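To begin, one chain is listed below as structure tokens, in the form predicted alone.
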Amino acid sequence: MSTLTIPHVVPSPQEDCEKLHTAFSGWGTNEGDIIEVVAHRTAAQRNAIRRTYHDIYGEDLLKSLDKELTQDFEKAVLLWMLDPIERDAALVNGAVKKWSPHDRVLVEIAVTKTANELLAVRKAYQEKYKKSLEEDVAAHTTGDFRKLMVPLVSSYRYEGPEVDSGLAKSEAHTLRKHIKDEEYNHEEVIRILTTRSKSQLMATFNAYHEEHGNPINKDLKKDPKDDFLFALRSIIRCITCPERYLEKVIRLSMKNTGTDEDALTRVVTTRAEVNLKEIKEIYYKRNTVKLEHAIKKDTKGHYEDFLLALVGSDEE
């Protein structure tokens, strides 16, 4: 569920726009009232305000905010005016161009959305970029990464509740057997992983479990530290759990000395429309600390007072 609030009575896309206009006027900028209409509102609504700024003032408005905001209040607010597949597109174009083996950017946004999301995100990304998203993730990754997203981010899966068991235990029984030999880039294994249903993927799983005795994720723990068997337990955690797997992005992002400003503003504003309520909950039960009451420790300014917006809070 969203965690996001909107106002009883939702002032005209028109009467945001001056309100906004007026928050870049004069000396100074006025951010609380920024932050007052824009993470209020929903991407139907971000989306009417960006058209009639335009329309009205004749500029685009995240290029203005672009020059009024700085910093990660700024990288978090022009994301979240982002419509969320173009969001999406923009996250991915990110991290392909800086693709690093520890980056689950790609895996995120590959495996928690539905087939015709990742559609739309591809498409967008095509139109904004001038390149299919599987070139370039081809393009930037090598190896092992290469085999395993090209066919995460080119994937269609079938969404539908239907599930074969035989098949279920016959693929279990076959990532098993991969599992077991440490051939864990094996084309079978990044074959089932990325192409069959989440559904089937699920049954799979069960499978395995009961009949080898421990969760796959487990047997896929033989080295911590290697990045390509962590990338294989993301995809699994994503599609077994998704909320599960953001709070631990969410709580990693807080964990050490220093916030990952990304990782945290990733998640909030890419899931508070969509789960963000649920992963709040996971995340208390995890922490026995609010997601509130831990952002607030460990951010400041303009940038905790957004973030606290789109989280929202429970006392309220």
Contents of the next structure:
Amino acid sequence: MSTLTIPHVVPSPQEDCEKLHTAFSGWGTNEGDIIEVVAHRTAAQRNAIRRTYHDIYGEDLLKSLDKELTQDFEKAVLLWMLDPIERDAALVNGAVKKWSPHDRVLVEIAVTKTANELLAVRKAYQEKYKKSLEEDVAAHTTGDFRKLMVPLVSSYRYEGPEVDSGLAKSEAHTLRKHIKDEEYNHEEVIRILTTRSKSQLMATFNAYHEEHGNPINKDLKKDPKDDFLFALRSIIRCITCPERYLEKVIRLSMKNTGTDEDALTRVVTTRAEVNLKEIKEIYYKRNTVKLEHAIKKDTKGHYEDFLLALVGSDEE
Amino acid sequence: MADETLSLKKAFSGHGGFGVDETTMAAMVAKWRKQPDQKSRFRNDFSGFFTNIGSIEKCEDDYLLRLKTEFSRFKNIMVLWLMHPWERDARWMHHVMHKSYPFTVIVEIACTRTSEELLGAKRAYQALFNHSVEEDVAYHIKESYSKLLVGLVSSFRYEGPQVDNEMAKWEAKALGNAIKSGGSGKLIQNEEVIRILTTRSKRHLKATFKHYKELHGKPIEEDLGANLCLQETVKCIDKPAKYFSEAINTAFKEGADKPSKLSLTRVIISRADVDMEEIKETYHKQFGVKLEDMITKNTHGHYKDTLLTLIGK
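Can you swap the form predicted alone for the form predicted in complex with its partner chain?
Next comes the full complex, and the chain you just saw is listed first.
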């Protein structure tokens, strides 16, 4: 569920645009006003503001924001202001351009979305970048990762609830065989994980656990530093429990050794209107600290204010 | 008398060819009414259809099966014509895995349809069969060309006008290297070959093939070896009219098998509203004979009439 707080009476797009325009003008920028507007509007309202701003002032609002804001705050606001599907396409493009086996973004976006959502991202990607998402992923990844990532981002999974339990057992068996032989990159492993429906895969993972004693992710931890195994485990977690997976991403982004602002921004902006509430609950259960407190501790300035506005607080 | 026998034979597809001539058959029923001798003479004269076991006359089982097909050609083409193109494509792809249609049908559909048409076919497939076509192809087809097939069917190619010419040149070189280094057996599983053929836009690929020809002095098809899947993929992307014209022609060849014959209906139905004019021109250039004439010569009855209407005279 969304964690946004929208005012009872929402100002018109024109009023919002005037407030933003005033916030930009003169020396310095009124970041507080900017946050007050953008962090408390839904995606549809934000799109309306962008359109209206262009109509009134003849400029793309994002360009103005780019000029006025800086650093992590700017990155977060720009990402937030994009239409959600455009945002995912932009995140993928960013991830692809600087791809390394450490990348976490492609799996996250490809697997936590529904088939039609992922398709919408692929369409948006083509419009924005004049290439298909899969051709860019294919061209920027190599070896085993390419074998895994291209089918993953190209998948158009069946979304029905039907499960073939005989098939689940046999494919669990196949997975077990290759995992035991440490053939993690085997064709069959990739085929099963990248083509089967999510319902079928959940049944397969259950069958794996029942028949072979361990949850499948436990058997994929042979080398905790191996990026390919990490990718496989992430795929499985994104299918079985995406909110827990995202909680971990947020938690790790604020470790003692410094904050990974990109990851934190990404999860907060992509989830604030989707399931950030559930992720917050999991965060609290796991860490006995509220997410907003962790953010307060780990971030500062306008970036902190912006994140807190999106994350919301139960104390209000 | 001999003429009647001949025309009735032909009506039952007795001289090869497709479809049956129901009008002639119905006329014969009227003509030979109460003339069992006539019928007996016909049976003895038509050894493909009828045979004798001792003194018992019987139908040849093989011929009966063929006849069933010929009677249903018209029914099939009518049903297919009325079906939504997405459902058609979905069912044809399903037949590859469940009715032994040749795998090239999947290449054909994945590579000659637009991105949106292919997507529609995939949605129809899911609605009809409760599986994604990707999972079925990956699961049921375990051949050297599986990876290429799955990649082709998963594609959602960019369709805009932008082409990175430098990249196309580079990829033409990469294809050349892949061809030089692997035998044709390995080529079908070569990562770069698969990546380029299954993810790049069609415009990009046409540019790439053009550069290949300039670089190596011959079209890439000549260097792909006997690799059917690769050949058909390149043809479908680069010269679809040629691909379709050849697919139609295999149906007319002497001794054409059932799948080849099926391609006649499939190609004409699926392209009638798309690029039939171009296919006709290509056919004429390639085989020196008009498509209308080949159809008139080789098919019968309502099936023939429908085909001729669909290709536009």
